[in-house]
Amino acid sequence: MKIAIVCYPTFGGSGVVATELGIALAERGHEVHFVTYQQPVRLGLLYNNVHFHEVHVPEYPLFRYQPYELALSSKLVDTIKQYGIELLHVHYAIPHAYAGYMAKKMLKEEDIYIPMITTLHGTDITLVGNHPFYKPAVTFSINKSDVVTSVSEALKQRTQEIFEVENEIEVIPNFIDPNKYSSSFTDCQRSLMARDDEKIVTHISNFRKVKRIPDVINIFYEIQKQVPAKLVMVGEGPEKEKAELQCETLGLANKVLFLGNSNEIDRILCFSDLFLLPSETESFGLAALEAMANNVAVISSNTGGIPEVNKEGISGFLSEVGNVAEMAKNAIYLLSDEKVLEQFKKNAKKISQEFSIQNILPLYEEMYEKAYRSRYKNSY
């Protein structure tokens, strides 16, 4: 099947999932075309049946804000016609599903019927989509999609609570590819982050307020009082500068490493003992899943889709949002007992395998077939 994928090409979870999905589909013999404003960060190289089409947004003095949705829908029309695309898969309701619908309308004028799958990832629903300015457009885009999927049961329920959804929403969880995680790095590489007697605690995110970065640092502040440890912070975002200042204020500057965005997540997680994810909300918790795939136990908040990934008392512990004291207590418990920590790490690895792409990919292919069969039934 010839598939066009629209996603954000950044380090965010939706872009990572979309890119990894496209690569896996190509390996299964599908022809995949990524359509976005720059090459996705996880798309290190292009294969014979993986293509990238850049969306250019011309600048005109008339526009205060350049109309990306218009440029994207036009690019989709051109790409679908030129390459004979059979199915469109958009990640994020807005602007991608909205632009996808406009492309469908334009193509229908030429008797070209292209089915569209929309995958909801979280922020497009819980933050942006819930804004009064965008809510009608999001509702419209969801209901005009041929198939709608969400990355967790929690996100599905939240979507149904916020919007007047007419379409059925299929839950297809995020995934990891176990074959892409290596544990062959040497101890000398670990020494770049911490001493042999120090535990490595890690946090990876886009450093937005929803990630509760101050909680990450406050949890670590309590940890390092009782356990020799280093905190590795991976990512960029609006809360990073405040976090650096917080570390200086608490006297943690020499115990916290800010690495920025990185393409070596597996290398960092390989040496990590504990992963912190105290978010206000998470539609799924992909960062936690990637940590678990690397044999890392997880301390997280009990919100959104996280409990569907991190299992209480098995792969880690769950606490109510903002309960820093309990999260720190659980973290210290794990880090203070090598035998207990090792068992939690093994459990985390085992649970992560349930989300292997080998298990999830067939679910998407089934949805593709469903959407393709319904391409003439949609009223547009």
Ligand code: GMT
Contents of the next structure:
Amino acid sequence: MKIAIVCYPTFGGSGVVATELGIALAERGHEVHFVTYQQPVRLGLLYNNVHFHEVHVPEYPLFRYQPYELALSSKLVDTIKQYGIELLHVHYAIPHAYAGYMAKKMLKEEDIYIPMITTLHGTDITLVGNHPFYKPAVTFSINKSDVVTSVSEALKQRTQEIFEVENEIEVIPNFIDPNKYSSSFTDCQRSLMARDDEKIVTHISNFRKVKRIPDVINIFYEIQKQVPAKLVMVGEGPEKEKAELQCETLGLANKVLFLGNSNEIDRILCFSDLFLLPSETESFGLAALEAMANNVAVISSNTGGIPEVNKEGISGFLSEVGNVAEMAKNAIYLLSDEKVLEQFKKNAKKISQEFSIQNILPLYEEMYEKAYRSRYKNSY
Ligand code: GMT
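Next up, the form predicted together with the named molecule, please; the one we just looked at was the form predicted on its own.
Shown next: the complete complex, the earlier chain at its head.
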């Protein structure tokens, strides 16, 4: 099938999922066209069957805000016509589902019927999409999608609570590729990060408020009082500077490493013992799943879709949002006993395999076929 994928090209989870999905679809013989404003960060240059089309938004002095949706829908119309695209898959409702619908509608004028799948990722529903300024347009675009998928049961429920959704929402969880982690030879280069007697605790995110970065540091502050340890902070975002300051204030500066955005998170997770994800809300927690696939136990909050990924007392522990004391206590418990830690790490890896791309990809393909079959009676 010829598929156009629209996503954010940045380090956020939705972009990562869209990119990895596109690459996997291409490996299965589909022709995949990414349409976005920049080459997705996880997309290498050389893949068979993968194309990238950049959306340009011309500047004009009259514009206070550049009309990205307009440029995106025009680019979609051109790309779909030029390459004979058969299906459109948009990741993140805002503004992608809206722009996708406009493209679909324009194409119908030329008797081209393009089914559209919208995948909801989380903040497009729980934070941004919920805003009254966006809500009518988000509701409209969800209802005008031919198939709607959500990355967790929790997000599906939340969407149904917040919006007046008329169509079914199919849950298709996020995934990892176990083959990526199966190689027995991995040079973890642990010694670059910590002494042999130190444990390595990791956090990866886009350092937005919703990630509760101060909690990450406060949990680590308690950990290092009991267990020799280093904290590795990966990512960039608005809370990063404050976090650096907090580390200095707490006297942690030489125990915390801020690495910035990285395309090598597997190499970082490879030497990690514990992953911290104390988020305020999290529709799925892809970063936690990636940690688990790398043999890393997880201490997280119990919000949103995280309990569908991190299993209490098996792959890690879950606490109420903001319960730093309990998260620290559980982390210390895990890090203080080598045997217990090893068991949790093993369990984490095993659970991650339930989310293997081999299981998840066919679910998307099934949705594609369903949408394609009904393309002439789709909602316009
Ligand atoms: O977590 C973020 O801030 C990035 C965000 C995104 O849209 O890129 O992530 C969301 O989608 C991911 C992939 O489906 C999920 O794993 C994250 O849980 C979700 N983030 C939130 O719900 C806060």
